Every structure is written in structure tokens, then in C-alpha cells.
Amino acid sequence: MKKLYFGTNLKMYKNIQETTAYLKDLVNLTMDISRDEIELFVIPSYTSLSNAITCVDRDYIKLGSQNMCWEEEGQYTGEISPLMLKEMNLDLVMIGHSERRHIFGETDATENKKVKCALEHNFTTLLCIGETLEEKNYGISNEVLRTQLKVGFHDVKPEHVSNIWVAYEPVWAIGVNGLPAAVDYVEEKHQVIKKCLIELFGEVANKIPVLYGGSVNPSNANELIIQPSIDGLFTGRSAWQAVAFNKLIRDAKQAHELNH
């Protein structure tokens, strides 16, 4: 049975009370699933990391950074270095968030500098990708994605795969107004995923996860988990609450234990 990863970012949401007291929770409710089995991480705001990561386990919870600079310093006034990160012995850093893209205009050349910065300083590195709408609607979708694992990943060698996680995020269904893929498209687009990295690292990118994300709740989380190119769901507003995420955690672990 291969292990699922299930995580959140919190975004601009949770002061640094309600992110340490949903960590909490969470590390309370999920604890007795076994780790072997999944692999559970949260990513909440800067300000609340320092308070985050010395109230959890980490044994329980990854905890990770929502953006980096791909400068160790230097004048880049309202940055956050990667030895800052390290400073506080965070576990991953989510690189390439379609906000990120699509509000701050961060372009697929600056996301590989962030990556290959990230991997050399050894954190677990989640490159988000994803396509708009209108390039759905031009059915270029498979472009777009392959487009930005090549360029995201490009001068990465094979040696730091073991480091790479990918969340496949459809821009369109991200948000308070996304509209959930279908799961047979979502599956297409992982596989589409999973044949670039082989391309990109050989054999050995089978063991990179790919997660999908995009509008995940408990009425298409179940479906989503049994697809078999899909490891692990990032699931959005629907994990804000530790009873509600524990819940889906559990219901999916279920349904892709029952299909396989």
C-alpha cells in the first residue's frame, strides 16, 4: 500500500492562536494513524511558523513555508531567505503557488531559481503548477503543465528527487469561486505529470508524489484518492478545521484502502 500525503495551506488566514491551536487539534485527532501510512503537512502564514513549530510534533505534522526567496541575502527588502527558513527548522517550502504566479507575477524562470535554492539547502520542495481557464479552453493544458515542470525543474539533477513533491493545481477550481475538475481530467493531468518527470529524471521520478489540489471536499475527496496516479490530496478551505480535515483524512485513507 503505498503511503498518502495530505496537507494544507493556510494562506493569508489563521492569526498565530488559531494556527497553533489547529495544529494542536490536529496532531490530537490524527494521531493514532500510522506515518508509514501517510504523510500529513500544514504551511501556515510567517508569522505564526516561529509559534507553529514549537507547538507540534513533527513527527506528526511537516510544517513548511508558503514562499522563499531563492537568495540567501541580500537587498531584497520583504523577502525571506532560505537560511532564515532553516533557522527554524522547517521541513518544506511550497514554491510556485498559482497565487503567487498570477497575482505577483512570478514567472516559471524565477520559480526554478527558488527550486534549485530550495533543494541545495535540503528543505522538501512542493512545486505547484497548474492551467488557467482560458489556456484550458485553448486545449493547451498539457503544454502549460509540462511547460512549467520543465522549466521549474530545469538544471535539477536526479540526486535531489527524493527532496521533489508536485501539487497539480488547476487554477480554475482554486479559490472561493473554483469549480472542481472532473476526476477522470484530474487523472489525465497526473498522468500527463508523471510521464514529463520520468522524462525529465528517468525511473526514479515514479517516486516523486504528485498531489492534486483544486477545490478538494468530502464529496469528491474519496474519488480523487483512488485514482491511481494520484498521491495525496492539498486540500483547501475544507481543511481549516481540524475535525473536518481529520474526517476527510480518514474517509479517504479508507476509500483508497477498500480500492486497492
The other form holds:
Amino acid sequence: MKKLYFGTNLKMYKNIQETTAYLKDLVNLTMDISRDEIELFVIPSYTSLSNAITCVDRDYIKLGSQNMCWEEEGQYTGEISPLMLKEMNLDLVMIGHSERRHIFGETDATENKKVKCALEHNFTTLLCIGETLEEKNYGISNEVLRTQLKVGFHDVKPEHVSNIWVAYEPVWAIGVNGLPAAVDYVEEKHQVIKKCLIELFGEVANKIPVLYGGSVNPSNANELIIQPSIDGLFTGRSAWQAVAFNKLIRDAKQAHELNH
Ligand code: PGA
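Let me have the form predicted in complex with ligand PGA next, following on from the form predicted on its own.
Full complex below, order starting with the chain above.
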């Protein structure tokens, strides 16, 4: 049975105290689920990270950062260096979340610099991709996804493939104004993504987990996770209460077991 990935990005929510309480609850609630079967990760705010790392056993929950600069040091006011994240012993770095691309103007070329830097510093590197509603309506979603992958992973060395994760998050499906994507549509896009990853890296790319994110919730999670090309769920709002996230994970895992 394939390993299932479950993660959440806490965005600009939860202060230090709320983050540590959430993480402690999530570890306790999910402890009995074998980590050979699931990979669980949480991406808190930068200011919560130093407390987060002291209260979580990383065998249970991997911790990541929401962004990272592509340089180790320099005149980059407001940025966080890979060395600073290494110093905190973080497991993973997320690159190119839709809010970084669309609110803060990051381009595929910027994401590529960050991806290469994160991989060179041995972080698990989660590249987020996804088309806008306009691009979907023009019928160019596949081209957009392929471009984001081809530029985002340009010049990435094949030996780094084992540290790559991808999240497909259609921009129109994310957040409070998001419309949940149809399951068939998501599966089709995951197939496009997996095919493109194989073109880029060869058969070894079959090992890259491709997660789905965007309005994942208790009523669509099970249908999504049973799809053959969906390896995990990257959940926002529906994961921010530990009890609810624990239930979503257990229900999805059970649905997957019943279907495989
Ligand atoms: P959402 O967020 O589940 O609240 O739509 C998803 C994301 O931004 O990763």
C-alpha cells in the first residue's frame, strides 16, 4: 500500500502558543498511526518555528517553513536564509504557494532559484503549482502546470529527486473564496503532473509524491485520496483544529484502505 501524505500550511494564522498547543494535540491524537503508512507535516509561521521544534518529535510530524530566500546571506531585508532554517533543523521548505505567487508576485524563475537552493541544502522541497481560474477558462491549465514544473525544476539534479514533493493547488480552489475542484478534474491534472515529472527526471520521478490542496474538507477528502494519482492531501482550513484534522486523516486513510 502506498504511503499517504497529509500536511497543513498554517499561513498567517496561529501565534506561538496556539501553534505549540495545536502541534502537541496533533501528535497525541495521531501517535498510534504508523508513520510507515502516513507522512504528516505542518508548516507554521516563522515566529512559531523555534518553539515548534522543541515540542514535536519529528518522527511524528515533520516541520517546514512557508518560504525561503535563495541566498545564504546578504542584503535581503525581510528574507530568511536556508542557513537560518538549517540552524533550526527544519525538515521541509515550501516554495511557490499560490499566495506567494499571486499576492507577492513570485515568478516561476524565482521559484526555480528557491527550489535549487532548498535542495542543495538538503531540505525536502515542496513546490506548489496551480492554474488560475482565467487560465482554466482559456483551456491552458495543462500548459500552465507543465510550465510551472519545467521552469520550477529547471537544472535540478536527478540525485535530488528523492527530496522533491509537489502540491497541485488550483488557485481558484484555495481559501475562503475557493470552489472545491471536481475529483475527476484533479485526478486528470495529477496525471498531467506525473507525466511531466517523468519527462523531466525519468522513471525515478514515480517516487515524487503529488499532493492535492484547495478546499480539501471532510466531504471531499475520501473521494480525493482514493484516486490513483493523488498521493496526499495538503489541507488548509479543515486542518487547523487538531481534532478535525485527525478525523480527516483517519477517514481518508480508511477510505484508501477499503479501495486498495
Ligand atoms: P484551503 O487552503 O484548504 O483553506 O483552501 C489550501 C492551501 O492554501 O494550501
